[in-house]
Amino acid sequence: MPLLQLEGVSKKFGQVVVAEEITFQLDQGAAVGIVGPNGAGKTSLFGMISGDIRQDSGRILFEDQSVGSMTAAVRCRMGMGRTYQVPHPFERMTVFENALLAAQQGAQAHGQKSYDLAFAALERTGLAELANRPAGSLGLLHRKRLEMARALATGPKLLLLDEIAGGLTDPEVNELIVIIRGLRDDGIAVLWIEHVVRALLSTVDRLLCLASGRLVADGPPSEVLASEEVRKVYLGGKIINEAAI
């Protein structure tokens, strides 16, 4: 059984698709890239997924489970954690209260567990050493690992990923990979939006292109982007995979 389907998810805002008939499924485990230009409807797709945006139309399964009509509260609980292209941690409160937070309200857990929970994320992310810094003093890359660890911190069977390395430098990069990594060899799913495409091929085993809200391609990377029609839905019609697009 797939862990999470979308069986022709379609959205509109106002005469802007967004999505269009969209139908892909991804296994527990799996690990699985999204590319495609600015405005393809990428980050629609993951408030489609979360619960943060309805769809128009079609069906969106987890577990096999419905999950169209619920709030992306619920889907938290169920096991779906999501990262935001600029985070936005609670400031005034130390990195370690943030992924305590989240995993009281996400993952519904109190007492010592929340804290278990808190602090395993923590030292999955790197963070720790900075667990009783104040988090509005955190630089990018750290703020970078601050959201994936709150998104952690919720105990999720999907993590959804959002240009989670935009903005980093190549060695900042090379550590978030690592991590990415071991998240997939723990069995834990990964769907991950990224313009810097050698973070997904180092990473992935499939990728799928969206463009003006259509899936245009799903496959293996290799042959995702040697494909003539996703080359044409970039600028300059080709790819450099060394470098973000």
Given for the second form:
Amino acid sequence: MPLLQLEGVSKKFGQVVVAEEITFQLDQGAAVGIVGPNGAGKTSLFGMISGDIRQDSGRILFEDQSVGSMTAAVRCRMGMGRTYQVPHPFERMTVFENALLAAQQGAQAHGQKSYDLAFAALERTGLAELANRPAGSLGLLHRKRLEMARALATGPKLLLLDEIAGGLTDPEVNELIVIIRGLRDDGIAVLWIEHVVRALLSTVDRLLCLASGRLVADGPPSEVLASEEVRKVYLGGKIINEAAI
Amino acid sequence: MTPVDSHGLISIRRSTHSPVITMVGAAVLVGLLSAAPWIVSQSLASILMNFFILVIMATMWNLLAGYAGMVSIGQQAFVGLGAYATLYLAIKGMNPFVTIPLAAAACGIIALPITYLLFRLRGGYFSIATWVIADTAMLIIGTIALLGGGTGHLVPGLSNLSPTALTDAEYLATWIVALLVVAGTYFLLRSRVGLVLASLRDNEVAARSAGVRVTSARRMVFVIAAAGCGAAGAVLAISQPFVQPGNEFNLQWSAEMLFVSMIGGLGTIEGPILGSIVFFVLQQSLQQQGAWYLIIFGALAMAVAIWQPRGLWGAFRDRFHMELMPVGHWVRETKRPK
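Having looked at the form predicted on its own, could you now put up the form predicted together with the partner chain?
Zooming out: every chain and molecule, the one shown earlier first.
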């Protein structure tokens, strides 16, 4: 049974097509990367999977259950954890409380169990030392880690990572890669949007390429990056734009 | 997931400092305020009563706006309905003091269906709609002849007490309601629900994706705030004791809730209480100044909004790192992780 299935998912904002007949599936424990130029509809795709925005048509199944009309909170409780490209920390709560909320609501843990789950997520992401710091005082790297810790504390089967490496230095990216590979090795499926292709290639075994809301390639990373179609839309985005005008 | 086994690695404390001092302080304060009618002048006791009513309302408004992001300017709907529930039950022969919890419950029940209408709206539209609901409630109540229509009605059943005993009873009722509301809010915010409310306060999008049922949480807050304002309306009715639509459903109640919560500090328990203290101190000292009284209030609100958006309590807390009513979770590692 695939963990996640998208069948002909489409979405428009006015005249702007952000998703057109997107179909793919993701197996349990798989690690899949998503690339594509800016405005390709990558984050919107995450929004539809996680429930922040509703698709116009098509079906989204999580563990064979149609989730297309469920709220983000319900999908989270079913096992979808997501991070945001621009971190959304609960600024006036401590780092620990950020993870604790996710453990108590997303994973529905109680009492000491919720404390342990939250703290384990902080340890996993290297934030344990900062547990009592207000989240608002964190810098970018730690905010990105906190996004991941919070997603992790919900006890996910699927982790949706949205440009988690964006804006970080190379050594910082390397630290994140180690963490993400550890999660993948523990059997958590990872769907990862990233512009830092180097980071993706070290971790994923499959790559999807989106352009103008369409899925233009899907396969092993080396094949996808080598394909003519992807080179055209992703690496030569300017030419396409000029052609369109 | 298979987390690192950290079972028993950590313990959680709910406050950064020993709670003993705070608890002793709270006990002394509760004792003093409970005995106030017998130790302070009658005029001060009556000021304290109005202060308690404002604390109740502001604490509720803070839950609504400071935590759940619902800027209501129509809370006077529930102040009014609470007052009229007390009036109605008293007319039906019930002891007015017994009606207080019933008035609160009635307002909570009325608020529930209203949320299904209101929650379709966001931001400014939500605020305007709360005001419309308050005015609608006022107009409907004003048509009911049994409740005195537009001219109002005296709450019956209070004249069998002597004037002093009545004032004392009114004081105690108001004080007990305020104590229950503040203590209840404190325990609510310390619970799992408190963490949910704090997450809504900080970032609603992130709360959703962390598994928070945002709409249910907001609905619960709206109902609680309605019940609290209903209780405030009930004690208001008893203390006045003439109940009139234009007075109980006055927009000024919401303006005062908003003002004191904002200058005190939204999203903290202590903020609205501190704000209410500031409000009453200013009001008592500026009463003689006529229009200046309002001008100074307005200037203070603007100054706080510009320079101290977290309110006076926020400024105080940031500087001294102390909380009177701690609701946080502080991690203490019992065994060092490697």
